[in-house]
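Only one chain is given next, in structure tokens, and it is the form predicted alone.
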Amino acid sequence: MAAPDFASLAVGDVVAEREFPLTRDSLVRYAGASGDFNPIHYRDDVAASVGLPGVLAHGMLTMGFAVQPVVDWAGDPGRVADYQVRFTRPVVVDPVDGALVTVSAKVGQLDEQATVARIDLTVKLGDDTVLGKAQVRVALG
């Protein structure tokens, strides 16, 4: 797939927007493939035991989806230069309504000499910001 036009990028630009629900299964289904069965993924009891608020994503899942919508829009996950975050504020997962996470992506920085992008990240569970600092250097030259 083509990469995206650098010269018609602009710093303030949306590139994409997308909604994750998450529900306990999502979590159930993560811990199988990424061999993370810590039960404060997936028991209130043990949750509420170590002083969470409930059951939490694991963060490793809400930063590999948050980088999906500019991979998507990179057309190529190659283009991904390097990507950061800060862990801010735990997503808790609901058992019955989960829990619906916003990312919105937006160009923070262009490097002309280089053609890398820098894109930057909201990721919200509602009102809270759950990634700080959520940063993904993309190459488009």
The other form holds:
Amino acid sequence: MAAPDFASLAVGDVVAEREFPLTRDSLVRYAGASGDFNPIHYRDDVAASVGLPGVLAHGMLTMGFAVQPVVDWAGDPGRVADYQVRFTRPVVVDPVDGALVTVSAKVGQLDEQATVARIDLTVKLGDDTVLGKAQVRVALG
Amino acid sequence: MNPELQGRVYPSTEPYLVGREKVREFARAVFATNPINLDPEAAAAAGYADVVAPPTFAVVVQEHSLAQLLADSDAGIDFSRVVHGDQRFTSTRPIVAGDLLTATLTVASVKSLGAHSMVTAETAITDAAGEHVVTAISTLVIRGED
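Having gone through the form predicted alone, I am curious about the other one (the form predicted in complex with the partner chain); can you provide its structure?
Let's see the whole complex now, leading with the same chain.
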């Protein structure tokens, strides 16, 4: 797939937006795929026993899907050269209602020399930001 | 935890063979929709030997190196108090099904923040030829006694 045209990008452009409806099934699926079987991600009693407000999504699951709108925009997962996040707030996933996480991806910085775009992600559960300093460096050369 | 841990390098992990179906399973679990993650023909058309793993797949390989650190009694990390603070992946190239990967963890820094400790672990992941593929960096916060 062709890469987005670097020259046509401007800082502040929103390049992708997507909603991710999470359910408990999503957490079980990620546990199996990643090998992270910490029971706080699927057992209410264990989550409660360690003082959590409920069963939480794996931080690495949130990090994993939050970059997907950027991958689709970039056209090729191989163009993601660097990706970092800070886990600032847990995502509680209700057994019935799940959780709806929204991702907005915006151009944060453009490195003309290297043709690398830094895409900044805003990842929210309702009004709360759940990832801080979520930045993706995409090589568009 | 033990402040003298800084700079320690753990032995490289057993080689991890990246399977095509594992990549697809992981891709579906992180809601990946790009055909290059899922379809070998689409990956081949884009110039890859097989399906390409999502950007965070390296965590599966990194996990084996973190397990060494957490199991090290000399490190003194109480796993029940560990919170994942931040995470970064810096790639030379994407992971592709068929790769045989080895992970080597270095303790980059150990800091104290009041009652809490913070350890930053850098895991360099290399392929069968010994070439760098990706470095996975985790900062773990070990919460102090309440």
